[in-house]
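Starting off, we have a lone chain in the form predicted alone, written out as structure tokens.
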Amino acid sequence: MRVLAISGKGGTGKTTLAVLLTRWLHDERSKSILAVDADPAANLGEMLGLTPGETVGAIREEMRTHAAGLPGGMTKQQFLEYKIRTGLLESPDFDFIAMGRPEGPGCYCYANNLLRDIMDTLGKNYTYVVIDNEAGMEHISRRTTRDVDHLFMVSNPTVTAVRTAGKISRLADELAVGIKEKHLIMNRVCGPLPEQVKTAIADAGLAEFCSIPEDDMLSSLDRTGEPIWPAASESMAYGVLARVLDELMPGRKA
């Protein structure tokens, strides 16, 4: 199992990049992919062209309210694993599960613990796991992003977004969450990067992994709410990303 995670400031296009990454893995490496929407906003499924089933947040609510009334002979752990599998959407191209948002009051920590359980119980069944994280750094501080082979930090060409990527990178190092490689992706770039942005990248101790230009086709699909997955491989952004991923993860489709 190889885990690839997407993070970054909100509005930088990280979910779009998660779709493109999943599509590239499907086209070039393997169909044994688990796509995980770890963002409570939960729109990865829609961009992949799916109607999500039961979310981890909903499972959390059911465990919280019905812990004393589990089916006879079933332990809490067995019931948890059963419910997680019922929330898993299987398709010919990849499998998918969504974090979602707890509907009731209370700490969100338990839902994050369930996400870690998903990675431990389901992830080992796949060649690749792609995680679209929530915006910001909570996924690092809560250690829901851990034991990751490649962390892609997505930024648009603004100083604020680059600084957020830098904070994510530093926090990952401080907490030692087991991230093997980190990569800065500059997304939605129009022309050369401003000098202030280049300075911010250097000040953050980062190096640009790749620069993806503004893609009118993907922007149009986003505006109309249409899924990206069917047309992803035809996009200019996909072509740019594919070239660098092929060098980063060489191999043949299994």
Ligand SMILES: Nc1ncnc2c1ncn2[C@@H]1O[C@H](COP(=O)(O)OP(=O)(O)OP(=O)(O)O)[C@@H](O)[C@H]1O
The other form holds:
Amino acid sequence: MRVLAISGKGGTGKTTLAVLLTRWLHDERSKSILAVDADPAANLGEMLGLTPGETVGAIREEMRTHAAGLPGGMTKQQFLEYKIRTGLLESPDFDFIAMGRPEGPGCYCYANNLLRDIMDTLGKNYTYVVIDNEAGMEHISRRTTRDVDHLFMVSNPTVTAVRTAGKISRLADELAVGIKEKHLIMNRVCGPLPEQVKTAIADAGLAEFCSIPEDDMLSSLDRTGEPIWPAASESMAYGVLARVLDELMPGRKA
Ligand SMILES: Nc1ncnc2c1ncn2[C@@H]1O[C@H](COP(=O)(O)OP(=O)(O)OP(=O)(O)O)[C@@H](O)[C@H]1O
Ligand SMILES: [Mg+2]
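Next up, can you give the form predicted in complex with the named molecule of this protein, since the form predicted alone came first?
Below, the chain from earlier opens the complete complex, with every other chain and molecule after it.
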């Protein structure tokens, strides 16, 4: 299992790049992929062209309502495993699960533990696990992002987004969450980066891993609410990403 996680400031293109990354893995490496929507606002499924099913957050709620006794005398763990399999969407191309947001106060620890459990148990069945995170750095501070092979920090060409990537990177180092490699992806780039942005990248102790151009095809699909998945590999952004991924994760199609 190789875990690839996406993080960064809000609206920089995390979910879009998660779809392109999943598409590349599918086309060029292996169809054994679990795509995880770890953003409570959950739109990875839609961008992948799926109609998302039950979220893990909803499953957690259901467990609470069954607190007096689980159906068929199941243990909590058995019920959870059963429900997670229900929430798992299986397609010929990849599998998908959405974490959702648990209702009510004080649920986060539980939801976080569930995400970890899912990674530890379900993830083992796949060659690749792709995790689209919510904006910001909470997924690092809550340690739901941990034991990751590649963390892609997405930024647009603005100083604020680069600084957010820098904070994510530093926090990941401080908390030693087990990230093997971190990569800064500059997204929606038109022309040379402004000097201030270049300085912000250097100040954050980062280096640009790749520069994805502004791609009208992607933004127009989003405007009309169409999934990116079907035509993803025809996009200019995909072409650029594919070249760097090929070097980063050499291998042959399985
Ligand atoms: N390379 C690109 N070219 C053009 N538009 C892009 C590109 N990447 C992302 N976008 C557009 O930017 C917007 C935000 O993208 P996306 O939803 O992927 O960001 P996000 O970081 O996941 O946002 P959030 O923080 O809300 O989860 C969308 O309209 C998307 O189509
Ligand atoms: Mg998103």
